[in-house]
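Below sits a lone chain in structure tokens, taken as the form predicted alone.
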Amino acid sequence: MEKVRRALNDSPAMRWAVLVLVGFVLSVNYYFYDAFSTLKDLLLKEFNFTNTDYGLFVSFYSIPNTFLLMAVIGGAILDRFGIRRTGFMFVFFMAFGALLTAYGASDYYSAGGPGYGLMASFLPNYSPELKMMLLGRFFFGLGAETSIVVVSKILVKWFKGKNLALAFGLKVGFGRLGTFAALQVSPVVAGGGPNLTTAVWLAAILVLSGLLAFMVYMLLDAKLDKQVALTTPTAAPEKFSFKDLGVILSNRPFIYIVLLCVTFYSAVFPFVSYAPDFFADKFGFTDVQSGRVTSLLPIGTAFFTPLFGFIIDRYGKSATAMILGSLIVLGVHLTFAYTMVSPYIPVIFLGIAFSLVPAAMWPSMVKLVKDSRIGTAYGIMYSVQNLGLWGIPLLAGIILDKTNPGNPLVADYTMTILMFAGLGLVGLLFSLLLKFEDKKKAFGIELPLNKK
């Protein structure tokens, strides 16, 4: 096995190349699930959504893994068939979602294309564009975030021991660079209505390249197998137990962490599908220029984080940038919620907040689970969060409606913006547990991720 990562895993670039190449697959996935949230108002304009439509249309990406546990189930197949089945299975269901999606929002499907009038024929309270939607943001988040979990599983199987902070940071800045194009391009390509559906096929033609780009690693990783079994026998692989789940369930730093996932999270991901549209209701912005001061938030943690991801490599204090980034995200909101200040300067802060917690959080797994399992544990924290990307989304569409009968195209967002504050108190509770359990039971968590 040394043999063999001498050649491919210890070559940097090798590694950097597959970082590369698998970031790509993040960014095009990250820029579907955000390219909407610049087009709220034409989708209400166009569609006849209310915010509550708005809501369940963002929420639908995490019913798959909330209620059918897919992200789970999908940890469970990616440890025992592997990264190349389970990935290209994921992938596909990620692209196939996406143009389902973009069919759905079509001039030729609004025309009567074929499944309009089966989507017609039921539920009419809601649109068969809506309902086509739905379908397809479905299959995207069946898809999207097993996809993710299979991607940390690659970074740990290249990374380990080899600045694997450093390799999740840079992680996230892809996932976020392509939040950043999402929120500057979908909304300059929909030309404030005209081509909305323009806007969003772009995003599903881009989702689909992705499956090619995953297509290219797939390559690289059956080179990366053969030469492992060609100079290391190796054992058959570990079958999966429903007694490893009890095993992961029973560590309590890893509840705590996933505690902290889905709470964060829920404060970030959520206001991002509406802060385009509330930076424009409270400070007058346009379109254009809301999602200009929202894309700065995943800018600043596309550098930002590798450079913590760094720190944390070489220093530690894992649950020490998860108690700030916490404290951070609860400033924030309550800063957005009772203040006129600039909305520039807290997003730039959220940005810091939303480097400090993932760069520390996701390679701290590996200090608390088997490698042959690491994909079961991101697969019950991935399921964990959706049950946050779920039901935010929907009940932060289900308080605008309420907070602003009536008129749902200039609303009052401080209620809402209140929700998200509680999520970071929460979080920052759990963060705080972490780090107690941590210095109680000495798991290593505030070790650099390097040291044995």
Ligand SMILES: C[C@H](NC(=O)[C@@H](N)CCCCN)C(=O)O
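Positions refer to the first chain, counted from 1. This one's a predicted model, so the numbers in the text were calculated from it and none came from an experiment. So that the term is clear: the rigid core is the largest set of C-alpha atoms that superpose within 1.5 Å between two forms. What changes on going to the form predicted in complex with this ligand:
- Once both forms are fitted on their core, a CA shift of 2 Å or more is seen for residue 334 between the two forms.
- Superposed on the core, the two forms barely differ at residue 35: its CA moves less than 2 Å between the two forms.
- A displacement of less than 2 angstroms separates the C-alpha positions of residue 58 between the two forms, with the rigid core held in common.
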Second form
Amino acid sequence: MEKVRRALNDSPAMRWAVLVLVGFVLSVNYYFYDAFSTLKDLLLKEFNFTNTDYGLFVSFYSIPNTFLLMAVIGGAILDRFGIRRTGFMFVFFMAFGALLTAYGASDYYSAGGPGYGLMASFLPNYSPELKMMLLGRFFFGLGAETSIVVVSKILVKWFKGKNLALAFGLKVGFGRLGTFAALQVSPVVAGGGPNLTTAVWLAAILVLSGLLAFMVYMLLDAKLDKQVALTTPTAAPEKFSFKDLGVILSNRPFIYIVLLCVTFYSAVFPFVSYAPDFFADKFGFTDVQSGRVTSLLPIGTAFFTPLFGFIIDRYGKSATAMILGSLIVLGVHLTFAYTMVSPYIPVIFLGIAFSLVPAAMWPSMVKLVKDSRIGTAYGIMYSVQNLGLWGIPLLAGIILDKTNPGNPLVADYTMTILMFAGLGLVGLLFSLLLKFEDKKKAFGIELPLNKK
Ligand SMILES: C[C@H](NC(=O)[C@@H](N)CCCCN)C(=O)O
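What would the structure be for the form predicted in complex with this ligand, rather than the form predicted alone?
Now the full complex is given, and it begins with the chain already shown.
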């Protein structure tokens, strides 16, 4: 038998090719997630959606992951059944959900296409279009979050000990490019209304092409597994057990990272959903100016996250990076709440924080959890994080309504932004606890990742 000396993941070119392939899957995922934010007004006009309907549509993404714990279950399935089977299943759900959403927004459906009658037969306060789109968003969210967990496990498999943080940074960069493209392309395709459906179909077809890209990756993954099996005796996949869950959940630094994950991301992602309106109301910006300043965030982080990942691979200091990032988020929200400093400056700082924390947080997991349980660990992180992504946008809307009785055209965002600052402060506390715990018990979170 021919002995395999170099496996596929020993080749830097193959590793980067894999990164581009799975990065594309992530880009289309983020594109679809964010494509609707610039279409909000058009959805309101075209389908008679209320603001609450729109909020419901956005937050439906998180329902399977939070309330049905789908990301945890998906992560456990991933650890048990492997990357190919699990990845295909969840990327398929993501594409199915995207196509269902586009179908719900299509003229064919509105004209009484299959399923319209059924959707019209219950909850008459919600339109059949909204109900079909909510169902699509549900399946999209169910597939999308676990597919991010799958991509994370793929990166650990190919890059552990070989620029893993850089790879994670680039992964996040691919996602942000998807968001940036969605903010730029979606409104142009929609053309102010007449092509709204085309903009939604384009987003769905992009997700479908992500499924094809994942199938190409499956061929490489199978080849790598075959090579590894020739050189290393393969252990049977470990069965999922609740004891493992207990081991992960009793790991203190893991818990601090999960809590930082939910508070930090809740202070950023939901803020971004309100940012264009906030900039317009507080600084008198036009829609175009508000969109421009908001889109600085994804494009800036697309470059900074890999850069910080590169630094963390070589010099470590992940816990310190998380503290610094949390501190910046707090400072940025206080600046937004209490000053009239040009928003371009705090947004640039927010971009630095939004690069520092993800670049340090996600790859740190390999220091705390064994590879065979990494899917479960990321699944837990995503499920808890989704609780924030579901609840905080709703809370922000409630605070906004309560502090602006009578729904004035220009809203005062001070209390809403202070709520985001509060989340930043709690996140800072968890990042400090993480560093303290690491110092006490030497988990190695501050060490460079390129050390085996
Ligand atoms: C890697 C991390 N991803 C997430 O937090 C996802 N749960 C976000 C999904 C929302 C997509 N706009 C990140 O993007 O930093």
